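The chain below stands alone, shown as structure tokens; this is the form predicted alone.
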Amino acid sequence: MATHSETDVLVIGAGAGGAAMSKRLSDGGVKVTCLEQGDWLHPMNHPHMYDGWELERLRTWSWHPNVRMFPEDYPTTGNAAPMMMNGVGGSTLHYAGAWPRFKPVDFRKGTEHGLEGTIDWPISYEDLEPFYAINDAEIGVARRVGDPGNPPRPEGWGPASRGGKVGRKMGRGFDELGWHWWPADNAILTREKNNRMACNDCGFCLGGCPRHAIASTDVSYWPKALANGVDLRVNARVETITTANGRATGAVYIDRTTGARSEVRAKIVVLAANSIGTPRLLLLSAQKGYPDGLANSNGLVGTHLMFHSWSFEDYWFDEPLEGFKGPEPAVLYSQEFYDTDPSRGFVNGFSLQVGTALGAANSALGTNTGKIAPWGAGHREFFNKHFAHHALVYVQGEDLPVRTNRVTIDPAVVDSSGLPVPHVHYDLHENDRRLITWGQERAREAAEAAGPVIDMATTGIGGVGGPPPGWHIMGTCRMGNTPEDSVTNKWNQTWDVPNLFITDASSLTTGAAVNPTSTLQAVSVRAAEYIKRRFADITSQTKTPSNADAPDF
């Protein structure tokens, strides 16, 4: 080994889970060492500020690794395409900042139904909501407070984006129908926080926000942590994660700029890889001791993977909406038919969100369903009827955890670095396509209710008729209430490997009906406060976690 350093606590990961644990940690003054396989994104670099940025979008600065194809990135096989970002800010390089938060009978829902290996969260909503609100005022999130479908929430920091046209169009239909519905909580600024400014409405969120308004950890938690004192070391590669005596030493990094290999020692190791890259990493690191991997000894690493089930759905009205104007996520949603209702035919359910377009190439392509404008003849006359003319509505529903659906290690394809890559697996359960069928029901009906609609498409079930793509990618090291059902205890602790701790949307026991990120950086967040209070015993401890012996704040 050419180099070795020490360290308190190492943090494999700078996306939201790690930079929210590394953060949080050294603000109690905790050593931390973060290793991120990607280097810095530099904000005129986004495809946001490219001139064909409606066609990066889909080639260069894909959302998909295999079609991206960065040396930082890892390529995937299966029959699935995980959407992900290699980097400082991980996956938050390209998302849009949808920020709501899971219901409290999300965490319940091996007590609903307990199907398909559904199992109860060891956490409820009111554990978690004091580090919601945290990692809340740590983004800077846009809020409008008061939503009589979920528990209270703070003021935001600003108030929530304005809906536009769009929003004021479908909050008809759903009043109409007498629907739930409320402006959405996004994780993008409506009023200046440090050195980020407001949002400025200039639409195409997903391909990253110059202004930095957009919470991407890279401008929200990642400069306070380094002003904390964290060492973060990009281009560093995780190869393996080390151990002795039934405890976790470390890891072995490889630098991809210089290709040699170097060791980082610590007391403590948080895994924060996303839910395709920690698995990955824990089944590579097969050792002496752990021959099916890490934290592994029950065969559950990697399994239960859930995406969302999803359809998209187009409708142009009538009139003028200017839906490329504004913030491009969810401008408000309805979750009247959130919670499980047996009489449909299905169990779980679905929220309702409604979206904005992007611009006129876009428009011409197909927007989000494939409606193209004909080549020649007759282009105008479609363009003239459809842009601007648009809003969207995702029928996103929530994908049962199956044991199946899982990621394991294919040795025949390797990435830049010689290691093998992740083989990804996913079937849409038919519980979830039922629940899709009949979302995309009710989504027409809305539309028709706001109407009057001249023309609509819609992706289909999965979003292409396959697996639904792979925006939300989660589950895969469950954490649970026994050795046996999960990957780890409430504290985000490894049962196997007690000093190891996995703190990423892998580790969300259930997928909800809507975005995870706010979730898994709470999560990441009461980890953190965790460890920070247990540092000596965690340091000690060669025993088995437990639920039990491990007290509430």
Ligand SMILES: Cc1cc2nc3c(=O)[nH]c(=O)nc-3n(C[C@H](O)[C@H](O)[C@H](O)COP(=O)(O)OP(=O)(O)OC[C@H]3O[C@@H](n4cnc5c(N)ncnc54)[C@H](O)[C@@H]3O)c2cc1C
Second form
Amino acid sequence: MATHSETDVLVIGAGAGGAAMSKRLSDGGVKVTCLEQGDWLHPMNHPHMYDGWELERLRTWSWHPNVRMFPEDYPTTGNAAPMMMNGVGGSTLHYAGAWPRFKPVDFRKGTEHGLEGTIDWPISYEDLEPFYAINDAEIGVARRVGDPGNPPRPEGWGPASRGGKVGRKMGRGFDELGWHWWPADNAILTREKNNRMACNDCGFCLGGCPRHAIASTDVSYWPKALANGVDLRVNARVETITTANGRATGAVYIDRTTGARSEVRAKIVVLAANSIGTPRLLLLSAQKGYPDGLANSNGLVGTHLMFHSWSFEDYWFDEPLEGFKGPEPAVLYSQEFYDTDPSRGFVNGFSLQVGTALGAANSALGTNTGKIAPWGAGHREFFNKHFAHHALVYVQGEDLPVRTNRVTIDPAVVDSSGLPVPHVHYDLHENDRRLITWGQERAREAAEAAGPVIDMATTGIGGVGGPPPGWHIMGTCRMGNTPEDSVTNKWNQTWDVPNLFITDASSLTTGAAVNPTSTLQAVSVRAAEYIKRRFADITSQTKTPSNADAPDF
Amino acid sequence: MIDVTIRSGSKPPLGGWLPPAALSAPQADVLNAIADELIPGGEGFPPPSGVNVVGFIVRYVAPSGQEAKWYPFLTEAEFARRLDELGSAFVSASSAERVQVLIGLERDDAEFFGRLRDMVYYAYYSRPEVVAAINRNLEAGRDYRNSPQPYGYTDVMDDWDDDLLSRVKGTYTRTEDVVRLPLPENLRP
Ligand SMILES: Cc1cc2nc3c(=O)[nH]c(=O)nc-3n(C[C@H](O)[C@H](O)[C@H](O)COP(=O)(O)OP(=O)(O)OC[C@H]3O[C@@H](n4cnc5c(N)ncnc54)[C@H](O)[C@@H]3O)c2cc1C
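Mind pulling up the form predicted in complex with this ligand next to the form predicted alone we just looked at?
To see the whole picture, the full complex is given below, headed by that same chain.
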């Protein structure tokens, strides 16, 4: 290799998991290099001040790499369309920062029912709790403490985002029914922090945040990681993870601006390229000794892909709700139906999350469900009745980890560097279809209790069309209990290669019925702490220890 | 001289293309006439032709020399050709006749019609005069602003109802309380 450099830990991917890892390691003085295929995002590259801000969601700020077609993106093929962003911050550049935690029961779904590929997590909520707290403090969570439906959580950096008229209205609906509900935790500053401005309730969270109120990792973790001396290389697309004698030795990457290849040699490699990019890279790293891809001797890399099962329910009411204000996707949530009740005909449960809408154009163009204002004579009446009279209730269900829902390599299509792209296959399980159908009815009950509802529309089961919309991409390299049931042990160490770790959303064993990022970052912080404390053990291991034998913190 | 042209490189330019796609005056007349039928003015709202929807739309049509890789997937040449097809006959027709033509277009070429309608909606509801009409005429839109930033809505945002929150009940299953549950009958192996 023409050029190479050396480091202690090589992190691949500068998104949610990779940033948390890089920062935590470098806090402890570990020398870290991070390779990221995308670049930095400039605050002026957000659409919030343009007159076409609503339309930009279909172009520059599309959630879909296949639609944006930026050079740093890689296409995907298959029957599902995973949404992701590639750059410093990863998909958090696009995320809304809804910040619930998994519940204790979520770590024990194998015990509870074990349906399809469901297994217990190798760790418990209690194991993860300290790392949730560390991560919450880093990102500056907005929170109202006291939710009786969850274990106690520490005070937020700031108070919960205000709920506006939508929050008051839907809160009354849940109250009327006697159902659980609570203001959402958000990774959104409600109080200034480290040069990041507090949220000003602009209502457009899913176009990133030019105020840096939303904790995308380019503004939360990266400034501190860089100050710690992390060598972050952008436009650096990893092609292969290299190995020698059963251990990872580093990675070869392509500089997207010059096309040149370089190598980073490392004592430990941490993969955090997300639930699509991570299995892709492991499969592309097939080499001598690893004919089916790295860390894939049991064939589980890429399997048990989860998206959450979804339905979006738009409701319009007979009073002004001003949904163009305030946090877009997560005003409040109800977890009344979170736990499994077998009498319902399905296992697992769901959160009902209340969100808002964008502006006037989005309202005329069907809000979240394609309910488009008619053109011509009826336009004005429809618009005037619907605009800013709306609340979104979305049913976010836990989907089963199914082995055949998976990421493979599609050799027929390549990205802008000539690397084969991932093929993504996902079918909604019958259990999850039933769950969402039942959840849709509960959403409607809640809206009608808040009432009076003047109009409603739904995306139907699974989001838009068949597979659920893939913004919560989870599983594919799950942590587990044995080398037979998973890709990594409980410390995120791959079973096949002891100094290769995976710390992104692909490591989630099950997906729970809540947004995943607070949990995957807590897992990443925990793994970073482990690597830091056990560096000498890890770098001398020739075999990945079992969960029972692995040295503890 | 400073070159103000936004070039795409390999990304769509945020805010649209500058300089925008060029339409002739007769083509702009057709577009205005279409827009006025799609969103008729009245009830305190201006007609689209009065608020320069054309100026918005031409920024998003790919100008000559650029591929239509991104939404609305229309090139300048193709768009101009479509407008020319309707031509002055459409402009001078009565409103009822124009509506019939548009109904035909919607039926026969749903994809193009959909893009045209959506672009008119996006354009119209982005215009400051229309935002002002929303502020004036709709109670729900009193506070609505031209764009989310820089002002946001913190100054006009309602807070939580503490009374309601004090009544919330809920529970969760503790780790040690998780037990095997019987699978629903229809899901048993
Ligand atoms: C529209 C949208 C809204 C969302 N809203 C929420 C929300 O409200 N709450 C929530 O919890 N979650 C939300 N999510 C999900 C959240 O963004 C993801 O869970 C999270 O970012 C995943 O983290 P990760 O570390 O797995 O991967 P990512 O954050 O995606 O980071 C992976 C990084 O790896 C890089 N990479 C990949 N392959 C390579 C390679 N070969 N070489 C170099 N670099 C590579 C990528 O460029 C990317 O930057 C949302 C997602 C989307 C798309």
